[in-house]
Amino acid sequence: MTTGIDRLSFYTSRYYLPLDVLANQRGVEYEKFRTGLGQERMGVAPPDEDVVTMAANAAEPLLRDGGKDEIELVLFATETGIDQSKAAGLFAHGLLGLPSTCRVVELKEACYGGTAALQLAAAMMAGRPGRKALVLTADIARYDLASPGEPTQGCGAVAMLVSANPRLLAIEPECGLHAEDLMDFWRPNYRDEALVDGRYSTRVYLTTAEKAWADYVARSGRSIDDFARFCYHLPFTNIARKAHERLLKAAGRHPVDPQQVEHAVAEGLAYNRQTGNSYTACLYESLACLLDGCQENLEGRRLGLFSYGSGCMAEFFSGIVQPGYRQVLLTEHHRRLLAERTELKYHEYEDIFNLKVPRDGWNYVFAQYRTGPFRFGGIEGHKRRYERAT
């Protein structure tokens, strides 16, 4: 019996800032963002959108046709926590109307949390045929204005139904791991914006990709030729190319053929290029993009996935694309979501950035912006209030 991703849905904010606008405001060449980072737009979450609403909005299309009663586990992975005690997943559980006979837990380890949730869900569902887990990954990447990290900001969520005998991707048991106590990126409790040593974090990412890959090869006995495509964690899309070059070199491919790199990773980059970094969600956003856009039939083919969380935790794992996978994709939904977003002017972006959630716990009602089916309605006596958008 196999376990893995039965269905997958991606969501991002209905607003974005073009990076040529940001480049002009910051007095830098747009090519630094478009070519250097591989980014074109950043998703911007309005005041009534947070990780709960994004996760619930990602999950809603998966549950429209029923099946809620089959869900007995909800794992919510995020590094944009909204409460020091209550799991964000419980808010989403209520919005989605999931059964009370359900475990609900929040997980955190920077951007790696989504992979931890997926692996845990797959392991738990292996002995529960007929039941499903809902894995939610959602984050808002936020750095100081005019900081080096600003053009990589973004937001997004991916929801995955995980089950035995999945229809999309069967997760293989072998994986390669690397854990190490480092300070390349962190977000103290007293800050809304993350802190990052950008060059060091990139160097650590690439080094741990090599180490996790080497561990995977040692455990599985497989080679780089055993894979049809690769998806990588994407703080910015060009890092996938750099990481895959490292793996090819580790496999003895000298010199590296740029066309080999493009063939392996390019089809999974388009969504992230339009949304910016979504932390726990971005690897799975890339997976959605690959499955939605790849013209080649991937049935029965192996995909390689690299997950990285600063601090740091890295994992390389793999999955087999299932027969008939295209029948359960939400390709048109994803493409329509990206096509119908609203472009922000720079001053609108800065206004939203500076409009922080009040911390005094008093009563507030938030204006309604464009969101999915669910929105963050306000605060009443220190309690967050969520509702259906009208």
Ligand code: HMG
The other form holds:
Amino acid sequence: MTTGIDRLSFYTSRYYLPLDVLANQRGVEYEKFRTGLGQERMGVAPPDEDVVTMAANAAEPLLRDGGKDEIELVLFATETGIDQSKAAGLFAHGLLGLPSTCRVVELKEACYGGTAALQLAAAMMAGRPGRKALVLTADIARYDLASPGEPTQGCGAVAMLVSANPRLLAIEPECGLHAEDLMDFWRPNYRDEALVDGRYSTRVYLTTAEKAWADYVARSGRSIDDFARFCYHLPFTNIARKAHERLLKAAGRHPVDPQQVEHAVAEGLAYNRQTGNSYTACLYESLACLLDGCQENLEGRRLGLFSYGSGCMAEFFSGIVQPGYRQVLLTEHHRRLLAERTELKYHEYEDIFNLKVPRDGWNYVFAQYRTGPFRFGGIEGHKRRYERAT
Ligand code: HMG
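Other form of same protein, the form predicted in complex with the named molecule, not the form predicted on its own:
Entire complex below, previous chain first.
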């Protein structure tokens, strides 16, 4: 019996800043962002949208037509935590009206947390047809204004139903791992913005991709030709090309054929180009993009997935696309979400960035912005208050 992703839904905030506007403001050539990094827009979360609302807004379309009673596990992966104690998943569990006979927990290891959640959920759902886990991945990427990381900011969430006999992607048991204690990107508890040694982080990402891939090859005996497409963790989309080149070189493909690289990765990049980094959700946003957009029928084909979390933890794993997968995709919904966002002016982006929510628990009510069905209404007596958007 197989286990894996039964359905998947992506969500991002209803606002974005075009990166030509940012480039102009920072006195940088737009081509650096567009071609050099592979980014065109960055998603900006308004004050009444956080990881809880984004995750619940991602999950809502999956649960609209029932099936809530089958869910007995909610794993919420994020590095934009909203509380040091209570799991963000419990807020989402309440908003979504999930059964009380359910395990709910939050996980963290930078961007890798989403993959840890998916693998744990798959292991716990193995051999249990009829039961489901809800994996929620959501993040808001923030760096200092005018820092090199700024154009890679973004936000997004992906919700996945994980079960036995999945309809989308059966996860294979083999995986390749690499863990190492290092400081390439981190966010101390007293900061809202991440600290990062940007170029070092990129080097580490690429070398750990090679190491995780080598471990996967050693464990599985497979070669690069056994895969139809590859999805990578995407802090910025160009990194997928660089990472795939490394895998091809490791497979002895010298010189690397750029068309082979494009064929392997290009169809998974369009959504992330428009949202920016969504940390834990990135890889699964790319997977949604590939499945939604790939013209070739991927039924029965193997996908390679590379997940990276700073600090660092990396995993290469694979899955087989299931027969009939197109029937359970939310392609039109995803495309509408991206097409119908509101463009921000530069000063509106900076106003949102600089808005300081009281840290002393003092009562606070947020102005209503555009969101999905759920919004973060405010804080009362140190308690976050979520509500349905009107
Ligand atoms: P930078 O250092 O300012 O940029 O910031 P650069 O000088 O390296 O240029 C970037 C690319 O643009 C280069 O391409 C340039 O040549 C090119 P490359 O040589 O690498 O192929 N370029 C141009 N192209 C066309 N026209 C031009 C032009 N000018 C330059 N005019 C950096 C880049 C990624 C360091 C920065 O954005 C940053 O610090 N980002 C945040 C950290 C990050 O994203 N790291 C990625 C790996 S770590 C990771 O993925 C984990 C993470 O998601 C967090 C987590 O796990 O939780 C971040």
